[in-house]
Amino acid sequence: MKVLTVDDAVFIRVTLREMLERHGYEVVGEASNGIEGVKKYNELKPDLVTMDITMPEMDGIAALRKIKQINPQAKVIMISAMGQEKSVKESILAGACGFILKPFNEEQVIRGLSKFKS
């Protein structure tokens, strides 16, 4: 399964890549903001996207909406910090298929993504 990770924090992208690759996912790309994330989604056509909500230039919810315009079937899992319940609700309404709360651990991430693995 091909995954694109979108997060403005390099540390989070590296951590996610390591976790996912240990469990057989192929991280095909990374992006540091929503604009880059949408562009890479279009280029790479991943099976799944992990998307941070709070990012510079274009936030995760705006990027999610753009990705859903490109492909209504896109599978995007939002990643948000505690206390962003309003954003989580907004992302679900915008078409996110799940969310993972920061700080996360490997088990949470893999459990969150495993239901989409074929």
Second form
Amino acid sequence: MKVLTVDDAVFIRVTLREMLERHGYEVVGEASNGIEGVKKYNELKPDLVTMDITMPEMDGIAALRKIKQINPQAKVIMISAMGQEKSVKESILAGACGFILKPFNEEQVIRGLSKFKS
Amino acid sequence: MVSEYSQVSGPGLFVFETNQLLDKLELLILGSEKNGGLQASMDEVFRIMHTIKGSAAMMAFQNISLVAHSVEDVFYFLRENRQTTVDDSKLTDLVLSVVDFIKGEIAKLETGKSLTGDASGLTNAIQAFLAEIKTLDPVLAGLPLKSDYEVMRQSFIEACRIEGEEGQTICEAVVFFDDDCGMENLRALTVLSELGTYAQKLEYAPGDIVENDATADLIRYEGFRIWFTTTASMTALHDFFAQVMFLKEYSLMAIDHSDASKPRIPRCIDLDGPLVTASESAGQPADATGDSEQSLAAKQSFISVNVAKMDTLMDLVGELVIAEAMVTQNPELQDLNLDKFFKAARQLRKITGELQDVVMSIRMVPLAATFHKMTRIVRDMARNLDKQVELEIVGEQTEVDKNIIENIADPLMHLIRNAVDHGIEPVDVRAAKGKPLTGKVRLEAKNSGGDVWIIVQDDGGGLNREKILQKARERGLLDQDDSGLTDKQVYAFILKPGFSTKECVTEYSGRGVGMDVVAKNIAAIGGAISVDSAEGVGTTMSIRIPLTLAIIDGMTVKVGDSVYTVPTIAIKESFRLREQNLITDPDNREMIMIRGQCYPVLRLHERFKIKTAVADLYEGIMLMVELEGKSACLLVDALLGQQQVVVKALPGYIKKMQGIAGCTLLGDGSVSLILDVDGLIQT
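Form predicted on its own already given; the form predicted in complex with its partner chain follows:
To see the whole picture, the full complex is given below, headed by that same chain.
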């Protein structure tokens, strides 16, 4: 299963990569902002995208909308923090297929993503 | 795909990234303070704090996470409300103290200590500030609901009034989510929005999941109920629910038509949770991609490389260059007709030369980060000393070797402190003198030849020649008529140990670290400092530093069978001794008199106990060396040439000895010791 992680924090990206790769996901790309995320989505056509909401250049919700335009079936999981209810709502309405709350642990991430593993 | 950060472990990466973010934040805050307000950079500050909060929470550093969260809240509020009546300077102070706190905690982490800092006071102060600005806001409540949600909700409600049509099944589903997933109401919203592709009509309870975040608790305990009409098969629906994230359990069944059409059971929500209204404006504000933001983004593109690896690479390339010379200029090749070989050799030399340049450039770091630290120092000092000072930074992109950056920060900070503390006058004094009220400190860097100049210039009171001369006389530094001294010579006295003309000691300067230490630190990296000043107009400190410590200009000299390298920077002149110049002092020590000055003679072959045919002072060559005001004449057999050499530390098994700074490989592969002129003169 090919995953693209989009997050402006290197730390989160590395943590996610380590978690995912331990469980047989293939992290095919990383992006540090929305613009890059959309570009990499186009290039890599991942099965799943994890998308941070608060990012420079282009935020996660805008990137989600663009990705959904490219592929309405795209599976995008938002990574959000507690207290971001408003942004989470917006992203769900924009077509996010789920969200993971920070701080997360490995078990939670894998449990959440396991639903998409076919 | 290998991660470029694979060398950095979890906490290390956290430290590295957070430090970068903090530096950026500090720059941003100070920059926006100068440009009149935080408004422009609010999004950026919010994002940085948000990122730090998230990462810190992941690392379970609660204190950092909480304090970052409180700042994030403030900026979230400001961002959403675009309030202009905020006390910027108070906010700046709060954010800077948060930056300091987090930096302190990160520093503890770096040194392996546990994080003990208590941020509750700071957090409270920030929360109080937020409460304060909230009361200032005239339109905090009563903004219209976000239309998207409204529309979606209404469409759901309207849908339920219509009954199932021909060929449609009416289903009821009850969904429970995992206990620890959080925001259950929004997870339910996810289910609804995804289910939309299967269902024609939807009804659900609780019905206010979008507006009321307190419904999360209700869903957690009682589950989320959905009624819908669909044409999809049960298998497809089961597949759908199986794919819902964090779904603990669900029940799905087809129900009777009449059941679905009965009025919706109103669910009573007796929770005391706050009713969150979506008062915020729609969408994220578009990023104002101003020039400053772009330059920040450009600064951000770093990768981290272990410095030890860089050093090894530098070392290896240095050896490669020499090995190349050993091969292509091998004496055994002489007189051979090897056209093809020499053609290939030229290619090799070109590439090794380019490689050396590239490796050198990798080690080069712009002075920007070091310079911008000074902004903070100037700001804090000016506030505390009640002065008005503006720091102008010029040429921050000038690059020098990383080692030099590390060594230049402290002396530079000292000079800046001096400039603000002793140089720039208080506002009233400046007013009386008719100067602009805001003092100016200019920090400039520029390339000049193989050196970098860093200039610290202030438009303050300047140095007092008489005061310095008087102090010099007291200290016995003047033994001759001092009227002929140039201003530069006089000002150079302030670089001498224990020399301070400032009587009062303030918090910032005069902590026992004098200009002599600054001069010494700069000399230690092969640089030099000079002072220029005009009383009443200002002072200029010029520092000249080499681009790198790894390569020096050296004069190779021969003593017996050995070849030594003398750093060219220390050499004043070389000459052959004439009879009239040699004198001996009463202790029978040899001295050379040049232009009225006496220089002691140091015979290198004696110093290093080397047998040589050239023991006579008149036969050899004299090298006059000077460092930090001390001079000597070295006797060597002959000068061999001048070249750039790659400095290598002496291997560990050789005892460190005074007078030797390191070693280098020469073009023919032989080893040459590099003289430590300072150490030689001391003995």
